[in-house]
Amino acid sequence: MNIDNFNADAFLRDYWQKKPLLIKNPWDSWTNPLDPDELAGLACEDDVESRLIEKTDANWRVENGPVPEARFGELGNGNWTLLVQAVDHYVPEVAALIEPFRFIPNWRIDDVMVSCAADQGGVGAHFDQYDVFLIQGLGKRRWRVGGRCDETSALLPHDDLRLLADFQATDEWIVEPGDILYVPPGIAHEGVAVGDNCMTYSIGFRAPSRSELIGDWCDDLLAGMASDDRYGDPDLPLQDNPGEIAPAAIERLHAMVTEALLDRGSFARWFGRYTSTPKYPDMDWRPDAPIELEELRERCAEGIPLSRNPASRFSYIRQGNEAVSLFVDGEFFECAAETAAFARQLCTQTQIALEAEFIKSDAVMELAATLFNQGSIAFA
């Protein structure tokens, strides 16, 4: 599936983190991935997150899931959505709906959303802290956006939800099938369901917070730091007062902390790893049985394509000219020459049939079995 006659460099440059923008139906074809009974069905599952949200006059109420299957029997056609989360994770059609958004680099997608709602159905007006494409797969919205929102903007008291205490809309438009309406960080949206069965899927992109980069990135360091790395003064000069933190003292404490932080290789190192950590790291994607690597030779150089698992998360940092580090679910992997060459192809496409030089290579091999050991690909 295809976005005809998008200009992402012009998207990028005039709307990107900017300004909100409805692009009327744009794919070459347009399908529905998938139906309401089928994301009520994920729903009900134990390890998938979902939520059920209903509307009765100005209370909102907000049931976290598994959904019960005789739940979704009492709502009617009273004001309720159900937001199901991460549904990429679980079904191809819906993984395929980020390929058109892949101007965007890889560590900077979230996953796909879906939410199914009854006629005036939605989730408040309200703002978010990402980037968010909204796809209409189904029926009809009414989708009204406003100002831009900060952390200082007044919300309706609720221990679930974020709702927005006073929303002037400045722009509204009724979205059908195909329509894409692409909403940038802080502005303030609402979307109501124009009749029953209406369906949307949000790609959302992940937009780490600098308390998240600190905390964690130190946390790593933490991690890795000898206990006896300690303060040391061996040129002590005699103070005139003792109460005093000398000029010297706070220069090296302070070159101790940052020597530290201003490692930028160790930082780019931990990036990689903790953004490609999966969003749900508990969950085992691994096969029944380990592959062994002649096994894997032989399927690829059948002609078997490896395909990413969509729940994994792929990307790599530069080293040189050829060289590369790998980062696939949280885990690093130094590559160069065709394991490097490998690597790249593998962020770049979600499938890949594995050129003869790939097959006969042991080090290639050996990178592509333990992936797949770890269930971040499989064969297509």
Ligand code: SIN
The other form holds:
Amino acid sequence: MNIDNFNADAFLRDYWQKKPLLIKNPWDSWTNPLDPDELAGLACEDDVESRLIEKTDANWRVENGPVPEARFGELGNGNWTLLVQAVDHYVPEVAALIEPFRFIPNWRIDDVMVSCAADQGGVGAHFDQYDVFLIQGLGKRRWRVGGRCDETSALLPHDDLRLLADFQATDEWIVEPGDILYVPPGIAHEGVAVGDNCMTYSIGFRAPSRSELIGDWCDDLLAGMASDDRYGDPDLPLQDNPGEIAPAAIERLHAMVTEALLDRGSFARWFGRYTSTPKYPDMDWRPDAPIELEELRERCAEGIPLSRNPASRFSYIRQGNEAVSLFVDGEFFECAAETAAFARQLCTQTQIALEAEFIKSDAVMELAATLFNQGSIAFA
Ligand code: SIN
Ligand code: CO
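Swap state to the form predicted in complex with the named molecule from the form predicted on its own:
What follows is the entire complex, opening with the chain shown before.
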């Protein structure tokens, strides 16, 4: 499925991170990729993250999954919503929904959450920290959007949900299958199912917080630091008062910290590894026995395409004109010449049939074998 009638350039300029946009069914043809029953089945699985939210009078009840199968029989006509995280990792047809949104860089894309609600079901008025495209899959939903919120916005008292105490809608739409609502971070919104079997696919994004960046970057720096990399003062002058921490000492101490923190090259390499670390490492695609380079070459030559593990994240950083550092699943690979071309192709396609030129190259096949053996790619 593709989205036609959509101008990514104009969207980035006028809406991305700025204001909500309703995109009326822009697909060449829309088919709902997952049945409500299949979603319920996923929510019963141990290693799938899911939640059931039910509204009873003025109370919101949250149950964390796995949801016992019998639970679905008890729900009846209540106002409930089932939410399942990272469904793209389990259902290729759901993963395919991300592809039209690849005009946003891979490292900003999170995963696809799928919800299914009974009539009047919803998760209440709230705001998210991230951008989201909400694709209506099946049934109808009334979306209302409001103003910008932040940490100071008043919330209803609740242990698990961050619901807005005061939600004023400024726009309202009833969406139908194939319609897409884009909501920027911090914008209040509320979706309520109009009729049963209301399915919504949330293409979610991520943006690191400053505190996360500083905390994790420092942890990485610390892990690589030697205990004998220490303050020294071979030029210590006599000072009048032994109590003074002299300006020259502060200067030198401050430089010890900032020199390490300001190393842009190390930061970039760390960030690539950090941002490509999978959120759900359970999607283990590692082969039982490592594949040998020649076996991989032979099978690629037979035309069997390689698929990216949907839980793996692929990104690169340019190094000069052609070379790139490739980041996959928290690992990094320096790539030049044809390996760089292969790396770039891997970052744009979720499935690739290797060209003859790649199959001939030992460097490319070595990289492919490493990625294969670490479970980041496998035969389709
Ligand atoms: C939903 O799918 O019900 C909720 C999605 C959202 O509001 O972020
Ligand atoms: Co939301």
